[in-house]
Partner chain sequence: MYGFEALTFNIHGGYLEAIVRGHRSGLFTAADYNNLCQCETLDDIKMHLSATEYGPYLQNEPSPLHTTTIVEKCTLKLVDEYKHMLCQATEPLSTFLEYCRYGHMIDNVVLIVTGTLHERDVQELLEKCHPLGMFDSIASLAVAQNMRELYRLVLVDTPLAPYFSECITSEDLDDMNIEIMRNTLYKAYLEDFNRFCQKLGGATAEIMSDLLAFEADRRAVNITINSIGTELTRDDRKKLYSNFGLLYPYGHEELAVCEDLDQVRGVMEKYPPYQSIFSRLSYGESQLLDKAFYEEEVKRLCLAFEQQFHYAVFFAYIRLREQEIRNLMWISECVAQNQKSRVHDSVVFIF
Amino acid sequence: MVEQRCWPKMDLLRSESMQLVQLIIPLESAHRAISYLGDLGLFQFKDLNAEKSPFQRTYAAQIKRCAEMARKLRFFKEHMTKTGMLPSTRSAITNDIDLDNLEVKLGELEAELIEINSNNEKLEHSYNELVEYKLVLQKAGELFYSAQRSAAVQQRELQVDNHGEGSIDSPLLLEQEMITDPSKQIKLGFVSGLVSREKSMVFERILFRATRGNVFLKQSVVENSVVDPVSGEKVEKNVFVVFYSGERAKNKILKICEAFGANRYPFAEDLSKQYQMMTEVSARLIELKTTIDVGLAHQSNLLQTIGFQFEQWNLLVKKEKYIYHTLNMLSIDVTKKCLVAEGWCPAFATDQIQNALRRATIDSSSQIGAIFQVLQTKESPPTYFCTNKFTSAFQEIVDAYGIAKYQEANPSVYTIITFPFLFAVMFGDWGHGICLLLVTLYLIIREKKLSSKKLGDIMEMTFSGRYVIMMMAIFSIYTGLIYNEFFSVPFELFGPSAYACRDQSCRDASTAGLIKVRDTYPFGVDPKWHGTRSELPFLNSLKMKMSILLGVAQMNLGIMMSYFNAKFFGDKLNIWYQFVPQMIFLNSLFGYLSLLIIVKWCTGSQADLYHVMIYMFLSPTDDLGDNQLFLGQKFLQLLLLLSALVAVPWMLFPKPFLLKKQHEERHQGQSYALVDRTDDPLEIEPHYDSHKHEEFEFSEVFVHQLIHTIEFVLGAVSNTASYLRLWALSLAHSELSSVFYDKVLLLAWGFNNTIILIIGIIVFVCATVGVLLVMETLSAFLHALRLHWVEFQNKFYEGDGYKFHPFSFALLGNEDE
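Can you show the structure of this one chain in the form predicted together with its partner chain?
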């Protein structure tokens, strides 16, 4: 989230007025001008070369250069992470380095690094080979030694046996073998080396097959993984020794070894030679180790020097690439002396942009200044709201539904208050509210530190919505005070309860035993209601009615907004044939219900409002009887019902016909009289120009209006019902929290046992945090979101605009690969 600097006063209701601007920039100052505009970040360039492929554009070569440099930087970064070095986050002193120098420098550094690397690799290669060799010497030596020893033992046994009768157990063949003259024995050849453990089984199998079993393979596991000299990766390996006889077998074995990537090492049978080789290898290993260390030190030195300036270079290269991408969007004038840019900018930024252009001209000592020229257009401009860190999160909520049409009334102005408020209606508990507030206050206080850090996905969301959550918390403290709930415990904060027992007998609270002894409790719900048998009916009735009042109020606000939109865009049709009947329809039904609710509250009447509402439709002429709340109610109801009935065709029919008439008039060239109705030049033009191309499809318009009408009429009922979720969720919240309080905390308290109490407290805290503070917050958030998106915004919000995406360097740091 980037905070945009805004100079004009905040005007969140209507998006900034935008203008389409043409810039003509001389070629020599173009780069600088674009870079200044990027610093400013208030200009959205249009792609004037959309039909050209990327490499056919003017600055393709420079972009390639930048991409190449970016690749080098990635190469450095890769090596830095490999060696565990982090590029210094503090940006070094900005000594201006231009692109050409940087390119040369990067090239040099890369060449140097590659050379060092290749040297190191060579050294490592031989080092690893020696390590493997050493392992072979050790392991094979062991193999040979143990074989010899066991052979010797057997021979001795054999001799013993020969002296004796010769036991039946002694193998016959072995005997024969041993008896044969040593000189007649075929000299067996052998190959020794290492093979990776994964492949060792297959290796053995293939060897067996290839030589038809005429080999003897001995393997020994190397405990630690070894760095393979060829690939340079750590691999688990086995030392093997293969004995074979014959030249053909040898060839085959060598080929197989090669195929399996098994490194072979010579091995001397002679013990003294083995010993000599061992010492040689060890000595060379030590030598190599020091050389490698020096090489590594050199490398890390180089990387460190790169690391100092890495971030700065990276930013520079990114910026340059961005600038050239933008330059590619400009079209080149026929004379090839200047570039022509087109784009949107907010009207208030005119001076700043002109200033930036002037500075660019002066700084690049160009002869000709850049030209700034406002174009007239019929395109609809992008939507741009100046938000600050407080309002941006609310704007995000609205944007997630749809970007506002240009200069359409922006619901986020109201969302700032209504969203947290509706949330709080569902989340009314000032204890929970305080917990929530503390969390967000922590986030807000540590805002500076946290915003530079990378947070997790969920944390990121919470952090970016911190002001929304703060507002939600404050409002839920407020509604919590009204509901008089603190972790479902009532407090007598605003004075003593109005009710008291008539005598001592009414211990188990029921309203019957209570009488009113003082003035009404000054703020919110009387604490005495809590725990009484009639608590739920009382609160349900209260909250249900309150939900309807809030809903009708918010929907009325939505319809009012449609009036302001229509007035702003000078659309009289929408005022008279949409806004007025909608107002009448909604208020004659549900506005009347709200009125009844208020009257009932004020008078304390016993009337059944369901009955009134239902029979208002079913039999409007019947007598109201007990349910009459005020004089002339029946007459009023008839009037309201009639006006509601009239409002429906009023919404449906006139508008399409009038549109058709208007269209026909325009077609006959009579539209000039109509045009001067509005003052906004930007708004006239599309109307004026578009009718030439646009065919008027009456059936389409009519069906659209029909759908709109049906949606509104049905919506009036279903949306009002939808607001009852305020009651339902608030009921769920208070019931859940009282369950946790009564059934966990109080239950644990009742045992009079410290351990149980501690367990009870732990369970209570976990349940409160997990279920009430996290899950309930989420669900109440979602429901508030829905009420805004569906019930509120569908009354007026078109949301078919597109967002203003200025060319700005401020965004560069955020986009990471």
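Switch from the form predicted together with its partner chain to the form predicted on its own and give that structure.
Next comes a single chain, given without company.
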């Protein structure tokens, strides 16, 4: 629900009185007037240019400008997020920011940031290339050095063998010539670089196949990950050196390196050149590192400067875009000097809106003031309830079913009490209620901090419904005290039990039962009932009958609300031919059942209520016998049965014929006064429009009334039975709690072992929190929700209205671009 400041007395039963208003605003003060109305947040604009596309509207260029500035701000926010910065929430608020100056400033900052990023990317690219080059120089140098050393060792061994005597192991003549004559040795070329370790095996295989084995490949593993200059990501790589012979082999190798994304780097065989290149690369790396650090510091300072004003700039751009969107909904006067606006506002806000328009005229130095005039209309106004942080959550529960029709009775007035109470009937345990209350008190105490944070979806819903859960917890403590259950354990809180054993040893307690020795336990269920043989039958009977009483009471409240609706809208047909027969039918059957339950409780009678209700229909004239609870019961049952039978045709037949008669009289011009029966045209319902009188179909009206009658008659039975879920869920909650206590906690206690006891306590806590405090809470919440939406609200609530969505800057803080 829209939470606004409410100047009049808050009244949730009927929505605020609304009026359709026309505003004629001079062009020079239009922007400021819309801005002040946005600050006020009590005016809903109608789109007077619905037939035009967004690009054909007057302020399309300004919206485009705002969208471009919003894009730049998102660009800044992305970079702040990447660097781990957050926009400052304590930015200096200055009211002299001009949109044109802001546009220029954002453009300059964007250009500067793009230039810094571009330079940093180039420097990072060069730095990563030099890091790879240094690795190639190190690893390839090690390969060449080890190869030269092993070649020198082999050459010395051959020379030693040549000076000795010839043997079968001596090299052949050709080999000797090649060794002794350097001019006849073959000169090999090589390519060095880095390749991804994942691709190294495939790279080697492809090289071998492409050159038919006429290459020699050496690889060396790089221990740490390397930032790839192209992708900018950390990759595990290997340094490779490929030796080849011939230009064709070289071309193939170069193409394969490109295909595999292998970065190639030059390498000199001469040791002095290698040392010189290594020195140059190391010096260049130090210089680049220093330059990159300076660039990042400059970028950080720039982003800090932006972050300090970011929230203020962002809010300004959002406001301007919102204002221009609203201005596009206004139509231009024929003189092209004024803008005409139409929209809805609460009647109590008339003075505030007029003051805002006058202030806009003065601040913009306009010669002409804005005109405020109320329009007469038959259009149905939007529904607006003025709520606060406590009532808004309950209003959202009702709105999820349907938005109330204009000035229809609002169920949330009663939901504030009945919803948590019906929940507590199913969840009655004052131990569990205290746990829920502690959680919600934490959320309420820290609501200022938590409301500014981004919570998860489930936590967000829990936080928004914190006051609903608080009421549920308070009522659960109350019903838990009535049921006398604290984690299923009874306590003698309000005095000693009224029952005791027949003797001190209590040996006959399981056979002869207990006797009453004191006055009745003053509040709730006597603790002695717990753990006895008759506990379940007694509690079943109590909770089942209590569920019926609560259900009939709430359904009667719903029908009573339909009377107040009909009286408010001046609909006498609904009072006499809907409200009266519905009350008669419901209370002739289930109101009478509720009376029997109360009489049986008060008198202690052993009468069978099932037998009484069944034979009230099957054999209404038979003698009641032992099932008679009071004098005149038989006559009363006959009277109520006849009343219920009369109520059905009373609901079905008169209303369609009377509607037909009204239509015919209106069509003949005999009762025009019915159309203009009120001075306020907003109270005329849309279905009384003159165009619809011509389309009156008696058959459709009769079938609709027939469906409504059948639905109510069958619903009276099914809805009453539906309230038995209060008994079923209360029993399930109690039994689950008892099982966890008896079979987990007491069982672990009986072993006299500390470890088993600790494990038992942990299991008990986890089961209580997971099953009873989470799953059972959700289950009882959903069942209470169904009882309100279906069993209660369908008696009177139409819910076919539409919500009041005012033009308000207060909503901008919750919107993401």
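Numbering follows the first chain given and starts at 1. We call the rigid core whatever largest set of C-alpha positions still superposes within 1.5 Å between the two forms. Please read these numbers as outputs of a predicted model, since none were measured by experiment.
Trainee: Considering the rigid-body rotation between the two forms, which residue or segment among 658, 461, 703, 115 is located at the hinge?
Mentor: Where the C-alphas swap which rigid part they fit better, we find 115.
Trainee: Looking at the two forms, how many whole degrees does the smaller rigid part turn against the larger between the two forms?
Mentor: The smaller domain rotates by 10 degrees relative to the larger one between the two forms.
Trainee: What is the Cα shift of residue 122 between the two forms once the core is superposed, in angstrom?
Mentor: A shift of 3.1 Å at the C-alpha.
Trainee: In Å, how far apart are the CA positions of residue 152 between the two forms with the rigid core superposed?
Mentor: The shift comes out to 8.2 Å.
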